[in-house]
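Consider the single chain below, provided in structure tokens and representing the form predicted on its own.
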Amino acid sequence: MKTKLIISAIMLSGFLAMSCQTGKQKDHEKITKTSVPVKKIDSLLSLMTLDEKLGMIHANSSFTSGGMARLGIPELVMSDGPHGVRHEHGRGWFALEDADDKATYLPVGICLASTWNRELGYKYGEVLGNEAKERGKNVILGPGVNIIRSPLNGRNFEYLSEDPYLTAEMAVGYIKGVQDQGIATCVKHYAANNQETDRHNIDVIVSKRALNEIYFPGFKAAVQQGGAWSIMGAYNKVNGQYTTHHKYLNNEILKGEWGFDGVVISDWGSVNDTREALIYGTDIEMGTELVKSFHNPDYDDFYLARHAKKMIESGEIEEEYVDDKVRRILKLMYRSTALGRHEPGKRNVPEHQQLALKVAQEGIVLLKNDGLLPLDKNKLRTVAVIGHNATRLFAERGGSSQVKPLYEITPLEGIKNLLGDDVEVLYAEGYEPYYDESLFRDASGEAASQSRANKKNVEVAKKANQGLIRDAIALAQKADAVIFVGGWIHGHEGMPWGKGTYDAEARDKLNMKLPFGQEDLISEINLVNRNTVVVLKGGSNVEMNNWLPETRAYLHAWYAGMEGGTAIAQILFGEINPSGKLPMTFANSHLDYPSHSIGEFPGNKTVQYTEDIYVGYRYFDTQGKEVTFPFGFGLSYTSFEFSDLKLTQMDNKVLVECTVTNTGSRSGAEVAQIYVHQMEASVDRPVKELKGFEKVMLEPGESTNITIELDKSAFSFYHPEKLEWTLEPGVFEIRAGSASNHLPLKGIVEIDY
């Protein structure tokens, strides 16, 4: 059986463009252009005074702006919610305990690129616009786009990929789903936020080339391709300056060359100086005093409230800076369901929950498997489930990201709910968290002290425990199967926010290795039961070089959402045939990533990106460097051949066709991804970059014809003199396959043009 699949990936950005739009993706376009009312927003701003000018662009409350009741202007209602709305706040930062706020939990963000589908990108924002919308925000706080530098990012469970076509290619379904439900994004953190250790302070220190081929695509992306209607500031600097009130970033590219005409909200307390948020491109200041007081914030204090109007009345500054501001801010109001009209939202509803299972089902990677898997139930009679994430829920940590679900599917509930009475379920926890002061840092970088912790909730330094482990070992003993659930967590129990996590906001890992004692406690199992398979979650890899040798399978489940511990269950025992792909480098160790080997990470206040545009994969395969598992990669239950490559040169764009087949014995999808090279160039630029992919489902024995279309930006790059978009003319190779490090299809062409 032969199928014709066509696939636009023209990347109109400089670096890409979506895929062709839905019905529902072209009335975005509509509202982003049509909708907005020019004159009337015109007449309001001439109606207002000054001071209920700055009243609209600060905060008065932790996740509103001002309105102008007297104008019927009303607040702008904000929420976290990068994978769900988070839980309710009232006027000051604290949560409102009795609020209706259950939401649907999605997976998190890297789980959602590592689908590595287009359509669901949307899907996952249409859902998240759909129930912020219900719960009455005007705003999301996401995506979040900053790329995967350093696997001991803190917060890298939230974004998408090391690689910025990718990064782009996801945000832009994503956000248009969000948008066309009325609800704005905020697409964040801009820009070069890629850590989280002394975030307030930093100075990054990176070349231009490296933001505009690097760190800039996503964001580029979110705003040309996805319309975003707004964009948050970070709290870092970048080459000196302030990301959140920085000329070159907001006024010379955002706003300047890509044309943004949506509004730029800081993060909560990134605003540093009046003068530079008035005229370098911050339109609402958010958090800066709750930051300061989390009971008694002076929301007049703000940086742009009566700090701007001194500046303003004095003369320094020009009120139309703040015109501008407020022209940009009910431009969005009309937008989005603040002033414009939309249907009703909907929440917690069961096909919103089906969408965070097939994300799930999608996004998690089978990463090693001789055979072991699937498990056939049929032939088991007791499965011993251990590990003290088979248990654990993660919807409400990790940081601002928290979602209070309507429910959470662990895996062992999932892997039970999936066997039922047919196959003995043994549980032991295996390890237990604690809070080990060598692996934490302050926000200073010194060693966090016991003094400073919570005695009373935390245990320092403490050892595997041991009467877990000989538990755990004996029922792996006389179990026919293991499953191993541990890897990263969000936080501990009894720390402040920010403090002893291992995978959250506000603080980096130190390094990659299995906390709790958990390598030993696989190798331990491994060697008393071959039948194992080992399910890690978290936001990155992990050290794998103790224990991956002897482990005849391993899945990466990420933080798979409310309905991942059914999805683990579907894909363990063969009811769901995985098809994720990393969206990252697994090298082994955090020394071996270009961040750590020749940048640096975290560095002191500044932070030198000395490996420039050599990140993830560029770096590795660049070098001829070795890594566990290579960018792209993931396994399947079949078995697929990539043939019959042809490129073909039309309208200056070059067209890449393939086939892929299905060669194994059951349906399955893949990944026929992209690559291009230029063979020489005036620049060094990396041995291959991702321009393209798309994922097919098929049948055994079926194949399907891509095309994927190229234009010039494809083969481009940012030139370090110039400063601008550079095509060589010269000999480009382009590359075909399933991952980074497997790409048998390979040609050559050359652009003249």
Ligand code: GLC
Contents of the next structure:
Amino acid sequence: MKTKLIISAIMLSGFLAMSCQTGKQKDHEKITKTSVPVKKIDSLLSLMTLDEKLGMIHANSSFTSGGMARLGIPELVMSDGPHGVRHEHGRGWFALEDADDKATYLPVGICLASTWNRELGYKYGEVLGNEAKERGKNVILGPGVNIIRSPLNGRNFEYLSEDPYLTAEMAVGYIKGVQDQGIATCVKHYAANNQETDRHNIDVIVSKRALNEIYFPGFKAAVQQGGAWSIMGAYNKVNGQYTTHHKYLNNEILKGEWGFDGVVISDWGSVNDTREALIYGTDIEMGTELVKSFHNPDYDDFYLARHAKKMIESGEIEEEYVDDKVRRILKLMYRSTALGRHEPGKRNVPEHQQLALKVAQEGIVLLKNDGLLPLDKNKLRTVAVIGHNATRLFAERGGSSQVKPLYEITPLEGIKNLLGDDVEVLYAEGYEPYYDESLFRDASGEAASQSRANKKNVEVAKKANQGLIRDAIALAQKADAVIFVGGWIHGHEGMPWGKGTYDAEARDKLNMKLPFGQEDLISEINLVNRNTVVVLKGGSNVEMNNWLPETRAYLHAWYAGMEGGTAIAQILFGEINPSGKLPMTFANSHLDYPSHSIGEFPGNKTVQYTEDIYVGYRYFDTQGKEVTFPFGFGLSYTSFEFSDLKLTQMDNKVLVECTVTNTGSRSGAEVAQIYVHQMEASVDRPVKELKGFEKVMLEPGESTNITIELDKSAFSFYHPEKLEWTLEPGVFEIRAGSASNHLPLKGIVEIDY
Ligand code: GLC
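What would the structure be for the form predicted together with this ligand, rather than the form predicted on its own?
Complete assembly follows, chain above in first position.
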């Protein structure tokens, strides 16, 4: 690729390239390239009977697949989840009562992505891998890299971003961190699993261009840059075929084009056909809807058990398909703690808890601040903390990603710990959550009908909440400052699985309305006390128009892990300068999002991704639509300036260099973001696409120069007709700045062959 440069009008100056690779990450290549003993694998395979091979390609307990004791091959031991090692199930389906299984509860995926810090991604994975190893696991079922297509998806908290590049960059570090500990990641859920409604059957109708430009990149990077040792097939279909055994997804793309040599593990019960699972890439079948009793299954009744045996013995399917699966499993075993040699693991050690705190400190996003923050504890006598979420525990909620934490610091505890005896901290719950059927969708995705009994319960609950509201307002009136902590509840106690889960696995939300009367409560608190801060927890955003205008400061805290309360307090009182940036667009209503305005969400039986590649800011910015808080946005207690953009051609790459300066009065971190736009193309393209970023920490007055390399992939698109990646000659605009809506530096490069 020859690049003729039209040098931008902005001054040029020399820069030092900053590598985002850490020493440890460089070591990583050694581990994944550990020579897998191929000859030994082949000889083991030659000694195995068909029954023994089949025993390895399906579950033999809730979270293990079979080994082969006769040949010294252990079972493969798996565990959830993406942000902490789940409680112990043993071989059954219920948590073992007195197991020693408390763990480090890390901030959820979307909070990690909000740090925009690749190195933290690596360290996050390192902690997770270490703790999985200590618990005797070989595979951790994460990270979740599905694209956040709608704000209503119940599992957005577990995922990373609406943007494929940010998703890929944060997943790669995580995967390397986990696998450097000898634990296989199982990157999920491949692919286009972007709703929970009818997740076991929904058929996603989506173009190959959108798959390749939006929904695949996280998985492709996981395989080609992260070296993922396993991938989890999703429940849903794509274009008419179940993803777990999908010809295009598995055979052509994953194992073909991307060269994946690892294991495709089904989601629990996502295999639906023996023949397809045998020939279209399922390597291990976990869980199954086939068995009569989910809790006491006959493991020989799995699709890849006696049903597969019948097909092989009849000659309908060649045994080589099974051999390939067993080879892949043995390869994973030799790479991992199953058959490989790795240092012993650690669990619940201070350095793990410190990392959880660090991710929370960098992942919490300050979205609004008129100067009220940071609060000065020396000028406060009484602080009122109001809101159910100030004391609610989240770790063991959310579904399969739950963690039994060694501890969980709530916002109220974090604030009390920080203020000590210097300031009086008062608390009022403000509202008690209640199970309101009309807040949920039924299995078909429609608004659930509300039974008479539930209607009555809700009326009683709302009445009871009137008292809580009165108490909260009274407290707010006499405090020097108010910290309101609300948001989503991440599952509702006492509800059957899937039924009462709110902002959690197995259910999508109906809308983004703040539940349980929080909107009115926030407004009333703002009326009686102008020193009010709103802190919301949740896996995505809420409607804000009714309370944000009169709110002076708003912090979005996601589910920030076991030290989330500490981090929230440190940010509110200025001990930490926030640096989080939104990994998804915060619009005011779900109806504004392309998946609702031109696409479909959720689907019922089929869901049309008619928005195609225009997901998130790609849609809002191309359509020029206003949003409440844009992708990549996040405030700091200091300020930064961008200058000196320089675009340089070098070895088939474009070097983007610029200077970032801390122009404020305190140290802080900024994320320089690089967006690319092809001015004219033969196909429609978004007005901007994130193709590079770098996070820098700067002292007041300090400047630093960053260099970001854009290779040809940064300029290419997936051709909708040719069905291949295409770099079309043309003029490209490159912009740099601190958010998708704040890109002060602009340059032009002309790229032609
Ligand atoms: C669940 C989830 C998956 C999880 C698995 C095992 O249904 O979809 O993410 O890892 O089952 O719990």
